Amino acid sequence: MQDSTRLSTPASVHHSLVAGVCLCAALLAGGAHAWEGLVEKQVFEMDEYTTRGGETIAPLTVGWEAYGTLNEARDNAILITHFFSGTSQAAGRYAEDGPVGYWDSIIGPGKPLNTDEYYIIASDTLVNLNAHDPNVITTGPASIRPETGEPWGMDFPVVTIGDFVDVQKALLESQGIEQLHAVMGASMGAQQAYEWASSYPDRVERLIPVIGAGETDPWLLATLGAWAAPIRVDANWNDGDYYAGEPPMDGLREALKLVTLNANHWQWANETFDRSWADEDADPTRDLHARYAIEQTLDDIAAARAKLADANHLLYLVRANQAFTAGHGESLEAGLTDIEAPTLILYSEDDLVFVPPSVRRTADLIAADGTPVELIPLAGNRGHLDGVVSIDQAGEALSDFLSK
């Protein structure tokens, strides 16, 4: 006979778990529209893109929105940069019935990122993950190329964090946006964030980096190198051509199931589950194709997210984390040294991604030639996910630090 009851069912979990999501144009200049928690999707085009690599990608799209009314004078702006595997839904929804963004507990009216005050945006990046979801427009190796009228696949150039940036520095700047009033993300968002201050110190009034380093220490490289393999060892992966034939899916998914594990922290597990078997007639201790719940639950997720990523682009997006140093120079201590903009930092001590000691590390650099620093921890059992599922945590901190 099998455990206790089990304590959470695959959908609940997959809701929690996944949680971690525009105003037309013509409203951009002003106006008195309140946002009213409906979101649509706008597309930012350009011919072409010169990547810091000197790699052109022509044409480029991502797609953006915004919650809240960009003012006259165009410095009410506060740029949201995306996780891993997000979106630019920070907040808001696409239709009555769909899910809300990540962060829809701090961003609207009243809010802490407060849409009557502030006109929050956020965009797609390149390469996103979810290439192959309908709400999402990026420009990657899934997307076709003009001059061969097929996937880019492999040749697509390889791109970083930098780019991701500059991209959305040419999205603003079609918005007439020079000045940001602040740039906030979580995990690779917070790699951006760091980017922005480092590259753009005149750009950005204030930093908010939430579960992330200055830098993708060695045991980030691994745990990223690792995310990549089970693409790269499927069959069907054929060395990133494949948008032909099969996909890789058992990869991805195999992929996707530790991206999920290593986001969240042992406490979860333990609290969320016990060790009831996925099927209550299949006793795994007398079975090997029989599963744990837990087991099935994970699988059950990284199906569920498969569908809508492209294999490609999730290798990609590892490459441009393990290459992160904020500033893309020759050392941490001088691309940290560029930022100017008063920080707060929010982080997790049980943060399996991004573990304290690189966020400390950050905080310490960024400081160390009189920049504000302040850094402050969020609780949870969720380890690196509670910077997205906890984040109403620092609801007080954030509306004190915007408003100074």
The other form holds:
Protein chains: 2
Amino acid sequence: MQDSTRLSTPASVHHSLVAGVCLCAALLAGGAHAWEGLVEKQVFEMDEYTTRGGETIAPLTVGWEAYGTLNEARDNAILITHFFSGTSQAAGRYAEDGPVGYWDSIIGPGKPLNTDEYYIIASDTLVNLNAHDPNVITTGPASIRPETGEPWGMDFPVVTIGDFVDVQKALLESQGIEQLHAVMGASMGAQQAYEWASSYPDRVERLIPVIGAGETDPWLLATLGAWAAPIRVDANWNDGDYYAGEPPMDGLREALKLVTLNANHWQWANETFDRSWADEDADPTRDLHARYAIEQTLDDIAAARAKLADANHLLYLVRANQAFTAGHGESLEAGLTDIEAPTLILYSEDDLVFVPPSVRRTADLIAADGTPVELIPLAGNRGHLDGVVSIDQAGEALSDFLSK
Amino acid sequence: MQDSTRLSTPASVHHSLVAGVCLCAALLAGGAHAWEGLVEKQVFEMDEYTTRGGETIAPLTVGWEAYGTLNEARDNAILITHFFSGTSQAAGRYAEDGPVGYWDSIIGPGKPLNTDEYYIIASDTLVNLNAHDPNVITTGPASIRPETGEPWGMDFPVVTIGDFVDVQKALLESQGIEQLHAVMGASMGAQQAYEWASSYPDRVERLIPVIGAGETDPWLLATLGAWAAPIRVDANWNDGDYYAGEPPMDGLREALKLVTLNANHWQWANETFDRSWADEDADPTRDLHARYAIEQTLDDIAAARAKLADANHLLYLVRANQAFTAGHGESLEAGLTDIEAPTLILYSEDDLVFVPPSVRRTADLIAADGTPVELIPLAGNRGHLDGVVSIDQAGEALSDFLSK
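Which structure goes with the form predicted in complex with another copy of the chain, now that we have seen the form predicted on its own?
What follows is the whole complex; the chain from before opens it.
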């Protein structure tokens, strides 16, 4: 399927068509493979990639990073697959004063995903949301298409979770990795993990889906569709053709606000906020434009995220998430039966994105032919997001599962 | 507070500044007060109304209807207060072939809210969402302001649930009703019911809030804010000044889609829909514009609703709901302690709008000084909406409570 793959050197970063000119200094810092807390973002490039739908993307570039050292047998790799608004940065930091990756609490020397033992690798997906983040390297509608010298825009082919997985497979093969000790991901990352274990059962020794199900259920189809809607309402979206003009920032901000709100739980909202006004001089009962503090906070988060994000990428990501059914598409039952890897599913009983019955159904279908499946609930007041921000509580379960 | 009130005759409907020209034939049908299944929509007009915030609305017109007969003592009235997207039509139909009101299963001769016994009255609120529904009569931003001959637009004052209640109080007084056998409402209707019992404890003998709490919690503040957002993104909204041009229909549809989705529960979505495509010839994995059936259904519902609705009215309703704390504003505790009426609260454990802890806290605060409170959960797969569509299961509890 992949005609040509190669592992780019950091120098090729300069020529990335995707990441643009503003690259993190850490990218160029060099250093050993062994991870010491500072992370090097690297580039993987394919001259050409054919999607599962039969469309060609040429070239294709994604960013990746690793923590720990690949052993000589090349059999100690754990792949981390990221969530909807995530990036490859699962752990560590790109600069001394930079933020750490989202699962830093469980990835590192002596941690449950022990970098003294495992080679932990993560990549940016295709159509990564944060196309304008200098630390993100992806290929999608915002990328320049060499034939035209213009961004792909809506001519970019629809891509699926299976495509995310196949690009990761090419990345791993470029490093001589044929076998994964484990694949682990949260939310959209769980979708990728299920897809890995279903499409390539011989290559996955352990499966760890977090806050995710083997299929996107109708509730989530609708929720994802609602995330896309504000972008389409924004006149600046212009049917996706906005790269020469003003991007649809209002719509993008509102889309990202819905993502934040839906990924949380009402317990979090009601335990974190009160009915305070955003501005003590602007009374919402007198001024229709005045807001409450929780609205202001969600708006501020959305505005910060929107600066790094691309609206078309969000639409393509929504579709990749909607389209997901694990495996090669005959049926969910067939796709999940193909999974052979012992499976540890971490989930939240309060998840409003991947709701518990859909997660439990996934577990039952994987277990139906005797594959061992363990289902562990995560505590917290964040619902879905507890799979990201409260993952440390699963540390012992993860250590045990990885060493079995 | 109300300088002048009068009960309009059906003839005055023709001059309503609010409902426009297209009025239901049933409005003009005349007939006895006793309710025989066909409902007459009537008009209540005030020359001037001063809001709780001290602003003047002149004139003010709202629609109302009643089922059953007011007795001589004028003490058999039950007021029904409507939900966010609702109207006064709680029961019956305006025409032989028209749809019935939302609580028709419990309101009528021999039904729990027995029209042989009670005079059941309901009115359209101020800033009613369905400003362009020929059966709705309301006053809000879409209404013509006599001083200017133009719609109020964003010059309309912010109104609150307290204002909805005070207009209803004037309507009841115009019929000589000083005492309510009960007040009952769902969701935003529950807010009005709490407000009635807190602001006018001497006038409310029984309180029946359904799927609602005594205060809008931070989760709901944010959810309501998200409903408003797509309208503001739509360029046609034009800061609320669109009455001479194209209204923001795209934003309004997306706002109403969120209302439908949030008012339901994931059980409903996953038990009602599957992963079918909206169009069997348009594969969502090949075409970014293709949709899933559940998306199409939600879009169709939203489009139908949007034709009758006004975008500014939605923004004002959002604010009225956000601003709600029962009582005169010192604190929720004080507001709920003011309630003296025995209270029956119907709610859903799966409500994602008024979440169960906020409902239970409301019940506890009302009960704190000895006021009797009964809390009954509703079953169903709709969550919040079970308070509307599944109300019949509470029939016996309602009969018993009303006759105590």
